[in-house]
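Only one chain is included here, represented as structure tokens and corresponding to the form predicted alone.
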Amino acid sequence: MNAYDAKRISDTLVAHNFEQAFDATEAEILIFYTCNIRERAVQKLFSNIGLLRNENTKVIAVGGCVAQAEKSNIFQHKHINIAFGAQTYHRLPEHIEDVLAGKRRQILDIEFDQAQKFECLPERKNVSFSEFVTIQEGCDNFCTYCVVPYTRGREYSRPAKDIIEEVKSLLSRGTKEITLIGQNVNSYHGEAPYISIGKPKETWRLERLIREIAELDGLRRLRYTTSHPKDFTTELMRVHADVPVLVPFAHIPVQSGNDRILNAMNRGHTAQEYMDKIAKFQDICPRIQFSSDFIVGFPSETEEEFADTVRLAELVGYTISFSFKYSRRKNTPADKMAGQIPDETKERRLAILQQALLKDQICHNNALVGQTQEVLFEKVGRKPNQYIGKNVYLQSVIVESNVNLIGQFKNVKIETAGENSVMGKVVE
């Protein structure tokens, strides 16, 4: 989401005749766009400001969730001029002009207005072969550890027509892979692009939106992230089985494998309900593979409850996963809970879980040896003539080539596997 927002901020400023600098020492305006999911974000922000600020700097703007959470406290750092929210960056050009003109030295703009933001954004610039498209923002789940509902606001789904038009524009300019993004993307319920005569206004769910986008010319690969287990429907599972361009891969964060901890997190599902959906998904779409998010050391988590999480991870066998120590966030219910876990305990549990997850990741990588995978190449490797891409399961695939492969789909026969990637040769 932040990668998408950062590109849209750049597009907005360029549309207002600002010129992007590619070296901080040459820039007169420094913009920091921040995430507040985990601890130390504010400290890291202030450290980076000190590192990059120089004699050419005239304006420093801080945006995103840290600005949203800190509000006016952000100006305790005397060099910050503008603090703007995730929903207000369309107003950033005028704020910068005001600071440069000396009209105001500090500006706080964090009011929520998702719809207005998307209406004001200019056409996207510098389109790549793979692009994010925001379809939904905010969250109504209020997990007890999470700041997103407070920093990104309540759920808002963009109208389906606007999304389809944005995707069409990207495809017409060379984009081949689209990732639909949102804080809770499978709760999407956007206004339908037409109104049937004599019928009330309709909304589309994610399932319908995917089916419509999949029919657009030029689309080679479609993804979405991130989802919530309780909003994962049977129909969405069927879409994976029916729509060829939609990858057979789903990111379904579970966070914990213990019911008491899941309840304390306010996740809205049990471990067994999660496992039942995984099993049903595999029945409907046998090719499907999964990734997940995990939090260890949630307040009052016991060793036995942590062991439930490890067992769930081993039962599912994720292709890739993301695991973190619980991080206290101000003004969230979990921050006030008794039984906060010592950091050394969290470190130990994280190491145990990551070892179990790595074991499954290596297993999935090894299973690719001998197979031919379709790969979209994204970047050069560290060695000469080396290129790195992703298959449908987001596994990194490395090849050597004498021609530039970036932005191209190629079939690759996998020859060897490592912990974090597989290696092979391009085949016709």
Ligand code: SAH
The other form holds:
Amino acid sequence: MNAYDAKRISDTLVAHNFEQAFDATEAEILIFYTCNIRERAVQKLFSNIGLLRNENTKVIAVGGCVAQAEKSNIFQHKHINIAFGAQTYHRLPEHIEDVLAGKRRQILDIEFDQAQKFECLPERKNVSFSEFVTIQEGCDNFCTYCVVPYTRGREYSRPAKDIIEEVKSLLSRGTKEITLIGQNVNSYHGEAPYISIGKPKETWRLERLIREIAELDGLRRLRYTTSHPKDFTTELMRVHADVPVLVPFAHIPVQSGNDRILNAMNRGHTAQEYMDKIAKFQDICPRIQFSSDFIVGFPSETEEEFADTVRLAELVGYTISFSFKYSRRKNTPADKMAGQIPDETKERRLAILQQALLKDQICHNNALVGQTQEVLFEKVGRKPNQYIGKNVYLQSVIVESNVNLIGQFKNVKIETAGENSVMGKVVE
Ligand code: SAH
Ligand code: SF4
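Next up, the form predicted in complex with S-adenosyl-L-homocysteine (SAH), please; the one we just looked at was the form predicted alone.
Full assembly next; the chain just shown is listed first.
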């Protein structure tokens, strides 16, 4: 989402006659767009400012969740002029003008203003073959470890009409793959485009939105991320089975495999309920594969409770996973809980879990050997003539080619598999 926001910030500034610099040394305005979901975000920000600030710098702006969380404390770094939230970047051009004109030296603008932000943003520029589109922002779930509800604000769903228009405009300019994004995309409930006379305003869920977007001309591949297990409906599983452009792949973060920890995290489901959804999903859409996020070392997590997480991971057999050491975040309930786990223990548990997850990942990679997979190529590889792309399951596929493949879909016959990628040949 930060990548999406950063693109829209740069489009907004260009629309206000600012010019993008080639590198930071020649830039007069430095904008840092930040994330503070885990660990040392403020220190990283301050050290990056130290690295990039130079004699040409006239304005330093800090946006996103660090600004939102630190509020005016951020100005303890004396070179920061503007702190703006994830919901106020449409006002950044005027704030920069004010600083440049000497009207103000420090500006704090961190309100939650989602609807107005999206209305004020200019049309997307520099469109690529694969693009993100935000459909939903913020979160009302208040998992006890997480800062998102405080920094990204309460849940907001963009009206379906605006999303469809943004997708259409991207497709008309060559985008082939769209990823619908949000902190909780499957809790989407945006205003429907049509109003039936005499009926109350209708809202669309993600299921309906996907079905409509899938019909648009030019779309080759559709993804969405990230989702919450409790909002995974049977209908959403059916959409995966019915809609060919939607990938047969779902990111369903479980965080822990233990009920006491899931409850302490305020996740709203048990391990068994999660497993039941996975089984039902496989039943409805046999091609489906899964990825997940995990947190190890949540306060008071015992060795046995951690072992439940490893067991659950082994049972599901994820294609790809993201696992993290629990990170204490200021002003979250878990930060005040008893039984904080020492870092060495978190390190050890993370290594054990990651080893188990890697085994599954290798297994999924091996299973591809001999298969032909459709791949969208994204970038060049390390060796000459190498190109790297992704299959529907987000696995990296590497091929050799004398022609540039970036931005193209090709069928690839997979020949060998490694830990993090597979290799093959383009076939007609
Ligand atoms: N809304 C999604 C996750 C968004 S945050 C969900 O509920 O599943 C992305 C991931 O960051 C989370 O899934 C979690 O694994 C991780 N994360 C969030 N807060 C964290 C913290 N305090 N410490 C460690 N990992 C955290
Ligand atoms: Fe954070 Fe996701 Fe929980 Fe929301 S649902 S509080 S974003 S982890």
